[in-house]
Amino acid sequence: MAYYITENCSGCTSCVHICPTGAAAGEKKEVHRIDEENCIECGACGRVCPDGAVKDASGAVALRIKRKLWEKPFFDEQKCNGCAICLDVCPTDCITLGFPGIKDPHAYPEVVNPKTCIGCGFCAEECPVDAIEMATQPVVEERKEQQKVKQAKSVGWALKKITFRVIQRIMKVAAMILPFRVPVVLTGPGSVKTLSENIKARGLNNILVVTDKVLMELNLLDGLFTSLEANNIKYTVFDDVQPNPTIENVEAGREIYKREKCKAIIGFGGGSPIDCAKIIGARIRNPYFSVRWMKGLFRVLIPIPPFFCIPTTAGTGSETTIAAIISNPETHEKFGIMDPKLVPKIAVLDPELMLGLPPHITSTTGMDALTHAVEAYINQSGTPYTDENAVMATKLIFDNLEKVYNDGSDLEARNNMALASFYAGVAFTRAYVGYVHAIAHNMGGLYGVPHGLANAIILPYVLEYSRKEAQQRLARLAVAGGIGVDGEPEEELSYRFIEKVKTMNKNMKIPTYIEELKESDIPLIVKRAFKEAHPLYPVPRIMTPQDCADLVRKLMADF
């Protein structure tokens, strides 16, 4: 016999809202009913009923229990064999195993959203290997923490971490040997006009200018166009680059380059046009390799055409890096192509081009540059050269970012931020980035969150996770940034640095969460973040999958 409702019902509809099968029905202020054929006897209706009007099959009144005291499943990863029976019997689809909706025998089950779990216990009852135990939420959280500790100490995970570190040491040595070229830098107000003379001196006379429609509408390229025309340099504009450039953008730009028989490329704008321009160049000289094939390190086999770039934001550092980020709209994935052949020949740092940046772009791109500098500095592949650049970038950002956020017309502060972005780019192109970027790229790929904004939000959480391991280096950055002095306790300085980052975000109205983030996407985000970060990113502290999932969950609006 199913659960049933007595005449004591006040018609509050609590049972209707909680019932996973729709067995409970009725309008407000009337006695409700339960359809015996659809009732699965999960007991959720009784636990929410404020009137004690629900009875079970034996006739006993089901006790009301506060939601926070409901029992939830704890999944023992040591016992779980990935059979996915728990997914099949869950009436609310609150359990995932790997990708949402996909049974992955190599993954472990977890509750997608604790709010949807009704604590029915069906998963525990039907588990053939007794890998699921029902317990109150505090007990579940405690068991999860114990499980994380076991996972971190397991032999398999220890071997993985050793492998990662060995590969990172090899890449550090390689970075010291490989000829990472630094572009010629033209700086100062009006420097954009001198680029044409340099291009003319190289004998180039047909240029593809890669930009976006917003910059065209703002007439920011007029000075460049005037100087190109004055030097009798022909040019063609490709302005269809999206905020998160796609493979389709690259192919469209490549077709225009070929059609117009161009001989060189100028990337003009933020990181999106510059990255798009880099990959257009890679496809032009490597026509038999797709953008997807070039994903990762050193897969641009033939050098790109002469490439020049003019950043209009102080953040990405793309004007000096070996990296370019692209989106695959089919899979909603962002990935990087990294090769020294992508470094431009000339980078123009003209602060006048940044005067019109709105405050929210100024803040997020500036925090993007800070993320580059900090991750490069606290990583384990730094050298005296990268450390010097990271420290200079951090100091300039601390001294100038909030200043230029509050007064966008401050030309000196704009110039300093352009230099900071460049220095941070030099640092991370050799010392790499870390988990902030690995997670942030997913926020851009899945939800279209601007990269700088995602980095700014995620940075404090990752720093807190790695604080102990990065304590000494965070303390040095605190001193360099003027928020501490030598001789103060390193622990205190490291905490102070993280608080400074949080304060900057708060002062510039950057939120502490990502509005679009969904609990159901967390397994996919973790998988993609690890695919990017491991084994190459030499982070201070290597995350376990559970560590990463817990950190990403903190980014949710309702955490």
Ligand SMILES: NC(=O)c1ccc[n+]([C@@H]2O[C@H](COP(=O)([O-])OP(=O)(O)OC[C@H]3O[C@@H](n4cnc5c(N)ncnc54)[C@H](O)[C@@H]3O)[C@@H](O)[C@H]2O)c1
The other form holds:
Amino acid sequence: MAYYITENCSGCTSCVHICPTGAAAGEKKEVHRIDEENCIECGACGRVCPDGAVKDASGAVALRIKRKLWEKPFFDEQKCNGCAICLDVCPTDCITLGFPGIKDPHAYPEVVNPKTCIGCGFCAEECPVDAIEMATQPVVEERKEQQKVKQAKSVGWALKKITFRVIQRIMKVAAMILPFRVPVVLTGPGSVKTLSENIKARGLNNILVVTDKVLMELNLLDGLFTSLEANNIKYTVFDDVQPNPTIENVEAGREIYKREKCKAIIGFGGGSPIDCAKIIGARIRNPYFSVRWMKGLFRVLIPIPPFFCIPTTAGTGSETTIAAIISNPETHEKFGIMDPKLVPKIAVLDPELMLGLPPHITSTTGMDALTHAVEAYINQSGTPYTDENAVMATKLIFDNLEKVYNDGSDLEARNNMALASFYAGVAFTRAYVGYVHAIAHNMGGLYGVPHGLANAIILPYVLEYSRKEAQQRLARLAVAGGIGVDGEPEEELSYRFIEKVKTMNKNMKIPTYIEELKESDIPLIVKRAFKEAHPLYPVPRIMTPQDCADLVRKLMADF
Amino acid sequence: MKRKGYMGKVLHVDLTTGEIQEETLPDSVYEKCLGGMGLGATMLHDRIPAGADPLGPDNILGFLPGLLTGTGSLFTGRWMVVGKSPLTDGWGDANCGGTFSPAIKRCGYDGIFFKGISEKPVYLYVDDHVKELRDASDVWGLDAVETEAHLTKTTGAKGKQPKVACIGPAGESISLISGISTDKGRMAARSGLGAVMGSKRLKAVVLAGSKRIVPHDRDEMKRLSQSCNKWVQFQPPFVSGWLTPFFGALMRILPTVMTMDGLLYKIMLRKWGTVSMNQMSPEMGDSPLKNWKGSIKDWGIRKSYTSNPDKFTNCEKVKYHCYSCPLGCGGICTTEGKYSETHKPEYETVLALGGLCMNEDVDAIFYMNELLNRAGMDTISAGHAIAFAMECYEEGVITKDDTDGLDLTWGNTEAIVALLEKMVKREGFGHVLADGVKQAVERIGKQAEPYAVLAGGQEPAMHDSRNDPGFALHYSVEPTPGRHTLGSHLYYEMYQLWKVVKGIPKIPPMYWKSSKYKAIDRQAEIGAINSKYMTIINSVGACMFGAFLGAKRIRIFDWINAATGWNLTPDQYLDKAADIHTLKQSFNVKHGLEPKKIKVSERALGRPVQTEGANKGRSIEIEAMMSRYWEQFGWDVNTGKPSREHVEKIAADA
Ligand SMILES: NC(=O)c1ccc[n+]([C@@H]2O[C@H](COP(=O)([O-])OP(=O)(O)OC[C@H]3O[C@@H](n4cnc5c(N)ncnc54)[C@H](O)[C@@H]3O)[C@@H](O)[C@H]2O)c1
Ligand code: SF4
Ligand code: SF4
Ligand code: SF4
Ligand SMILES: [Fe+2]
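Having seen the form predicted on its own, I'd like the form predicted together with this ligand now, please.
Up next: the whole complex, starting with the chain shown before.
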């Protein structure tokens, strides 16, 4: 039994191109033939034949159908059991297994490329539980959407979401009661000197300065050293911190602190040295708890030694936050240690230190700060205080980031960025960050993508995902950021805000995808991102695993 | 296109001459032997000459999908590889899942058979248009995962992505405990058939056909599948890993057995896979420990805790289903260190490389699992070889001088990993163990023999025959000895065959434990039914875990009828299975094996009895049980050999 071709054939070769098994063959402009042995009766040749020359096994002429109207499979996840029979039967291999869904850790089929599907319906025919229905592409899309909504409304998921929200509320209240310190801020050029005097006044001597090699080579610390020496303060330098500091970096620093019997710590540099310095302090005072153990909230039991910090990038806000991010190179995992005890006593915001920051670091760290401000602002645990800080930060970043990117020596703009980063830090350390960070940390952990860069790339995608829920807040930010005025429709403003982020990225040559991202890692990324984000981050819209996987997939270079 | 579920043809490849030939089989062959293992046994029984060297040109290696594969039935995506085993010198077969089984049928064949020996490494490539042997020098030497990746990439044509079955370096170096891998490390591991493939210099079989597989009555197939699926999808929440050891301990302490309903096991399989037994089995006495001489006293909850099932699901990226499986007991796990990903280790692997060697380091087991999968070596046999070496070391039979300086004390993870790496590469002492325990005894010497636990040359699996006399029987009496996948008392309970076959023993909901050890006749009768049912399962390509659901819930017999259009009763199918089983036994006899001699080692039978632990004081009267079992099939009760007339009659019927 097979399809066959009649004399009407004009030899246009359409059937040859579409036939998945190579059964239809022939020379151009000559009557084609179908090899009975290999024809699987998928009917695709008939659907494309312009001459009505293809007949099916029963002798009926196969009808030509516009490709747009070919039916595609819709997979009913309620019924599907993941048996993969459809994958095997599909003659064009266009079905693959998707990502583990909400329902369970099993993977279910999806059509990756509807364009290669020839609409044969074999998958629907053979699915043992009739989980597949054939329908035209728009209908399939619609059903898929409906299905997602339905799934997101399922009782189990609803309960989960409620639990998250309850915990977030509790944390919000806790954050209001807890003694959150804000470090004393020393601003303006030359504030490094003031810091030394301040340290002296506190009677501290013998200090560990944590920094990285690049900064040492740039002689950026010279000012600090001279002023420390001028005040007769002894110090030891630990400069082995790598970008995205590791557990080993922390341990190495701790050894030096112990060896030199230091009494206080200065973190000097970007987020990496500062975070490393924080955890060195934590380990010094909590020697019986490993870095890995401290992962999470409130796990630093004994307060760290006197800690001062001098940021040289305007981004992480680490100089005011309760967080430190450490990498575990073995598992390629980045994790946060969060405890109010990690907030420094004094933060020095000296724009002069940032003048030499190369443009690509300026831009990405600046976008990190923007991400902090935006995520904190659209989150549900904001207070008037955090909102105010987030708004100030956003405005400053909108006004100054591209300026410093183009002209790194603009001292005023640098100063503004330093402030913005600080404000954003104040905001997010109380109101948390969101999925952008949860996903970005995986990009850093798995592929070593710089934190700010990952954030910058991911931010617009996540905003698009939660735009509806965050519409009002995004609109307000847009107005505050000076890209809109009060009274304009919120929807429009929110779109404009996202557009603004995208243009900023574009202007600063930040790509729209993550080069290194591998599709096979997506399930793991989703799993880890959820571990980080749930239940703590009070995001405006909670993602389902499928949503998250879809979003991460959009970050792939060839999406 | 046949509307009978099978394809009606097999392919013969002569590697010596390079000839490739199709053979069309009459319907009567399928009616006689179904497909899969049954077809393999029928084909090889006469075609492999008596006394053929398993590693020589006369041995035939067959790859067979099941009769039900691709027909719309569930749990039926498994394939068999058959041939004469170099490990037991008799009938050899190994079963494997993945996605390879339908790929054979989609090329249009119910079996692909290889004989002869190729001069240089080759692989077979088949799609809708070509069937050819191709040079494999590119992939010779690559591990199984690399080979598969390379071949799928380089041979992919229009249409279907090719499916690959291949050997790793272990098979290439003719390790007698090597297997055949598909889908990045799913193994047809037992019987040492990877060595047969290696001896033929056949690196891989690459299939990319897109033929359709059409059952006789699709609607009925679906109806049956849907009723089966319902049971599989039933999954209660709040099943937690820390409960499992206590469950196991309870089963140990109670003097009675609660008859097991497979639905319970299904729930564990769906949640964790076979690793659900990691703690439960040792607790209840089902796991052999410390090379079969230990007991729960050596491997308490604290020690087994590192292998708690939750540990495995925590690093599971996504569940893994074999083709047509609605359950998905497998998983793809992340690992740390050299490899970033591995199939979730199976219970057998965890125990063989864990409790059997007293190794508590589960991270190391993940690594070794991937190492062995890639090398293409059987984890059960490899674990056995190491445990055996450890006991020899303890007893002073071998010393550091023999082991290249490795300190083979029980539980020394570093030494275990190092030794395994040597085995895979056949380096130094690794070479001594690389062909399994039987060869190791020959290489070390007679004084090592007391520490070897074997069944007719095959290392038995991680289910203690002292805990279930059914395992003892099947380890000892099957044409492929030492297998845990052929039957046990527990399996019989779960099959619930009495619900569909009249006149066979029904197990009450509860019975005294001790009664299992006394009822010799009953054990033999049950054992024979197990063997027959498993023969059907292996012939139709079904999965044992599916069959555990119970015969009323997974309607294998009805599926066969709906797929083929036959109309036979379960009894009739069991009779066919008995014939296939007899053929396999006859194969062994023809090749000079004495069925009496292949029984499992004394230690595994409780001789001498253990003085502590779950199986304290238990021993199995295996000889009587074997004799009664043979009787069930009409074989000689003293020798276990089927009579010539019996075999000829089977042949004549075909
Ligand atoms: N603690 C927090 O709250 C928090 C928040 C966000 C991110 N982080 C973490 O901070 C780290 C990233 O910090 P980062 O973005 O500041 O980058 P970074 O500290 O890793 O620095 C990036 C590079 O810029 C160089 N650099 C820094 N300052 C310079 C200057 N003034 N002139 C020239 N070169 C300079 C550094 O030597 C380094 O090579 C990540 O590990 C991230 O996870 C922490
Ligand atoms: S029906 Fe399908 S397989 Fe047959 S010739 Fe047409 S396109 Fe090819
Ligand atoms: S209809 Fe189904 S089987 Fe046919 S090409 Fe499309 S996805 Fe594949
Ligand atoms: S065949 Fe049906 S049940 Fe199986 S994976 Fe495809 S859609 Fe799901
Ligand atoms: Fe950040």
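Residue numbers count along the first chain shown, from 1. Since we're looking at a predicted model, the values are computed, not measured. Between two forms, the rigid core is the largest collection of C-alphas that superpose within 1.5 Å.
With the core held fixed, Lys55 shows a CA shift of 2 Å or greater between the two forms. In this overlay on the rigid core, Pro359 has a C-alpha that sits less than 2 Å away from its partner position between the two forms.
Here Cys90 counts as shifted, since its C-alpha moves by at least 2 Å between the two forms after the core is aligned.
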